[in-house]
Each structure stands twice: as structure tokens, then as C-alpha cells.
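Take a look at this single chain, the form predicted on its own, given in C-alpha cells.
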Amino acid sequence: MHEELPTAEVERQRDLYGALAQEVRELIDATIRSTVDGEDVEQARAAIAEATARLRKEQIPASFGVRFNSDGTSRPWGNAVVGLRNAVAPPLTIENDPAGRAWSSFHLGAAYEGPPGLVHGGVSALLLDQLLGEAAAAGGKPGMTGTLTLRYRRGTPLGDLRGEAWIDRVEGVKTIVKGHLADADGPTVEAEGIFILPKWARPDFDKHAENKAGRSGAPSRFE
């Protein structure tokens, strides 16, 4: 979705809601870990509700989308992993190189459990399809998950932990993107994935791999 704004208002938006969803981050930690009790209890639910129809007064219409400036800056401020404005992200702040490699360290507290202590499977698929998906789309080649393999080495402890993800090898319109979540002792899951160039971004891609065929008389076969 295109909307143009200065880069001032992007700033000023970006330090306002992004205080607000980690606000909201500390809110989540502290109703999981809280021993409160009876009217605290009471007052802090009355206060939440108070809060949430305050923000309810204006809002868009379905989700948040990514938000795009006309020169390319984007602001996928509602993913679940990266989101500034999403509470269920962490947020990962993620960095990459036009080698096709992600990387980011990040911290993972009780909200993300599964078994006690360790940090739920399903949490380490989600931030690793993320980190892979940014692999490829760094080293210019983009696309949609069609799988993501996983394997659990041992259990991943809540607390400090690294991800990284590279491009492994790309196959016509495929590319497979190979990465990891680590503690300070190694690797605790790793992953394997294949992203696909979705149809409607094909055509410069087919009329350049027709070009290629073209000239060595074979012909093209793309999956």
C-alpha cells in the first residue's frame, strides 16, 4: 500500500507507536508473571479496557499491511515478527547483505514459552521463516514460502538468541535459504526453506530465462 509521508512524520510516528506496542509488550510480560490479586486484578483489567477503547476511536479499516514511500522506504509496522507497532513481535531488528545472508539478536521472554523455560517450536518457525524470507529477498531473490523444514536439535532457552539465514542455492524460480536460532552454546533449531517468485512478479524473470534458452537452443523449463 502506498501512503507518502516526510520522513519527520514517519520519525515521529515510529517513536510514538512504537513506545505505545512496547508498552504493551511490558503489559503482556507482566499479566503472564503477575501475583497480584483481587482488586489489582480489577483495576488493571478497568485501566486495559479504558486503554483500548481510547485507541478503538480511529482505526483502519483490516490489518496493517506494509506501507510504502514513493522512494521504496517500507513500514511493515503489523508483521508478527518485525512489527513496530505489532505487541506479538519482539520485535526482530534484522539485518542483511546483498549476499543473500540475514542475521539478528534479539531477546525472548515469557510470553514466547512452550515448555517451561524454553521457547515454544512454533515461535522458532515463525522467526525463522522471517529471517529466511529476508535472506532471499536481500540477495535479489524474493518470494513466498512454499516450504519450511525444521529441525530441532534441542530445546531453545527464553532469554538472549541469535538467528541467521543465507541464500544456499536457487533453482530457476526457487531459492533455497538455509539458517539457524542459537543460544551462546550453538545452534538450537535449524531450518531449510523454499521460496518461490510469486506469478505476478514472473515476467521480466521468463523473458530473460526465454532469452537464455534462446540462444543455446534448448528450451526452457521453469516449476
Given for the second form:
Number of protein chains: 2
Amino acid sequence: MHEELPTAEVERQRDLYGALAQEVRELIDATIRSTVDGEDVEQARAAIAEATARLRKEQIPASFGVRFNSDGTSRPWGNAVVGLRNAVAPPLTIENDPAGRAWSSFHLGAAYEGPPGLVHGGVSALLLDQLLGEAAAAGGKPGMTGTLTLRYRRGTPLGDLRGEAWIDRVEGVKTIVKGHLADADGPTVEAEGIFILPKWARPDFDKHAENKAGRSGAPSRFE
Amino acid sequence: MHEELPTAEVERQRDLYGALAQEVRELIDATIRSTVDGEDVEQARAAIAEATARLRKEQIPASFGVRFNSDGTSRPWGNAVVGLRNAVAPPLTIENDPAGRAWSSFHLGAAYEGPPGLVHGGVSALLLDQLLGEAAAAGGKPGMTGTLTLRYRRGTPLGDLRGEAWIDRVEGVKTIVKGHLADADGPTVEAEGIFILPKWARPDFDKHAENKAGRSGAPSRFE
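Okay, that one was the form predicted on its own. Can I see the form predicted together with another copy of the chain too?
Everything in the complex follows now, all chains and molecules, and the chain you saw is the first one.
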């Protein structure tokens, strides 16, 4: 979806909605860890319902999608891993370089737990899927995830973590990306993904046919 | 963590905190989709901060963990997939049978988006990790995830979905579990996981040594 937002307006919205979502992340954590009971819980629930009603006065009909700005950047603000408006997302701030590397340092709290005190194995998979996809895109080889394989070497403790990913090799329309999550003692989960360039983004694809379907140019990221 | 909660108290807490977390899930969705601005967002944020402060008056020091009840059931209420107190979790209600099958029907909204209109590939991995682990546990073969492989056959649309998993075979301490997510048109993502029985849960393990470490009996689930 294209919205011709000037950069200053993008920044204003980033601050406004980013701070809102960050407040919701605090609430998620408090909802898990609170030991207050009865009346306190009911009053908290009422305050939350009030906030929700206020926000729902006007809303888009479905999910956020990825919105593109006039300067070519995008706003994947609803994304479940990096979305700054999505309180399910930690969110990860992912850096990358054009050699096809992506990395991020982040903190995972109580909301990402699986085994007691440890990151849910599926949360590690969630974050690695995003990191590997961004490494592929950064290297000019964007694609949809074809396969993703996770190897769990040991439990990943909740807390401060780091993730990184890099393009291992390219085989035609397939880009093979590797990566891992790590704590201070080294990697805890390793990942390998195969990302497949969609037909409409391939050089030999009939762009005219695709343009008729409503796309205008290939975005550099698919999630 | 053991807390000798009678069943009626477990049910009361389930209702109270479950309703609270459900209200937070609504708020997460509204935070992504709202188009209100300025003062409305600030007031919503203030109401959320008030709720968080009320809940944080008393709280546990870290993550929720898995708490066991006196009747042998457990409360994985902080779990990122099935946790009824965790608003990051949809949450899935997973059914199972002792032949080693697990299944769940659920709805994924805007908070689980990756590509526009589609479930984030990593969210599919997150849910399948839990489903496969529960199938292994239901069949009496609980374990930590060793490897998990996802094959993405096509995009998974946001909306009503179903997941299932089953034990494919057992090889010593390894249990191989398969499963998939599906929409109305059939499977969208296939998964295969290898779950490894931890040393302390193996029959030949020195239980005395482990009991000294503070464990009392093997829980049937590790996430």
C-alpha cells in the first residue's frame, strides 16, 4: 500500500504509535507477572477496555500490511517481529549490510517464555525467520521462506540476546541463508533457510502481466 | 513451581486473569489498526499506563514458568503459544490423545502478520513447535526440541486456521513428530521435529542425584 507520507510525518507517527505500542508491551508483561487480585484486576481491565474503545473509534478494516513511503522506504509496522506498532513483536531493530548480513541485539522478557526461564523454541524460530529473510533481502536476494530448519543446541535464556544471519550461497532463484541466536556464552539456536524469489520478481517475468494485477515495482522485503 | 491450589481456585484465577489477558489482546489489535491521532492516542496511552501500574503493585520477580497444581495438572499460563495470561499467545487451546496426536483450531488476526494479509512464516513455526511438542508429550514421549524443519507450501492467510501434529516414530530417546497448519483449502506449512528426552527423565538416570537438585518427578511437558 502506497501512502505519500513525507519523512517528517513518518517520524511523527513512529514516535506517537511507537510509544503507544511500547506501553502495551509493558502491560503484556504486567498481565503475566501480576499477583494483584479481584478489584485491582477488574479496574485494570476497565482501563484497558477504555483505551481499546478510544483507539477503535477509527481503524483500518484489517491488518496493517506493509506501507510504502514516497521516499522508497517502507513501514512494516504491523509485522510480528519488527513491527513498531505491534506489541507482540519485541520489536527487533535489525541492521544489515549489502553483503547479505543482518543482525540485531534485543531483550526477551516473560512474554517470550516456553520452558521455565527459557525462550520458547518457537519464538527463536520466529525471530530467526525474520533475520534470515532480512539478510537475503539486504544482499539483493529477497524471497519468501521455502524451508527453515532450526537446530537447538541448548536452551536460550530469557534476557539479553543477539541474532545474526548471512547469505551462505545463491543457487538460481534460491538463496540459502544461515544464522543463529546467541547469549553471552555463544550460539544457542542455529538456523538455515531457503528463500525463493517469487515469479513476479524474476528478471524474465512478464512485468506487463503483473502490472495489470496491480503491483508497481518489487518491494525489497516480503515480510 | 508447586503451589497447592485447589481446583476451584485454579478455575477462579483462570477466569479472572484469562479475561484480563483477552482484553489486552484486543488492545494489541487496536494499537496496530487504529487511525486515531494526537490527543486520543495520548489518552489511550495514559489509561494503559494506569492499568500497568495497578497490576505492577504486586508481581512475581521474573517470568511465570510452569506451575503445578496439587492434582497433577499444570498452569503454563505464561507460555508464548498457549499461555492464557500471555497476550502474545493467541492463545491456542490444544487437544490431544494418548496415541500421540495434538490439534487445535484458532484464529490469527493482525498481530500475527508477516507478508501483507498473511501469517508471518515465523509465527507458523512458533505454533507448530508447540503443537509438535504437545503431540510428543501426549504420546508419553515428552522432550526438548532438538531440530525443527518447516516447509512452506504457500502463504497462510490470516483468519481461521487449524493445526495438527502426530508422532511419526520413536528412535531411542528421539521422538520424530510431524504436523502442519492448514486453512480451509488444506495444509499451508508442514513441519517435522525431533524431540529429545532429557537425561534426567530417562529411566536409567540417577533420580537421587536429580532429586538433590530440587526436582520432584518428571513433568509431562517442557514448554
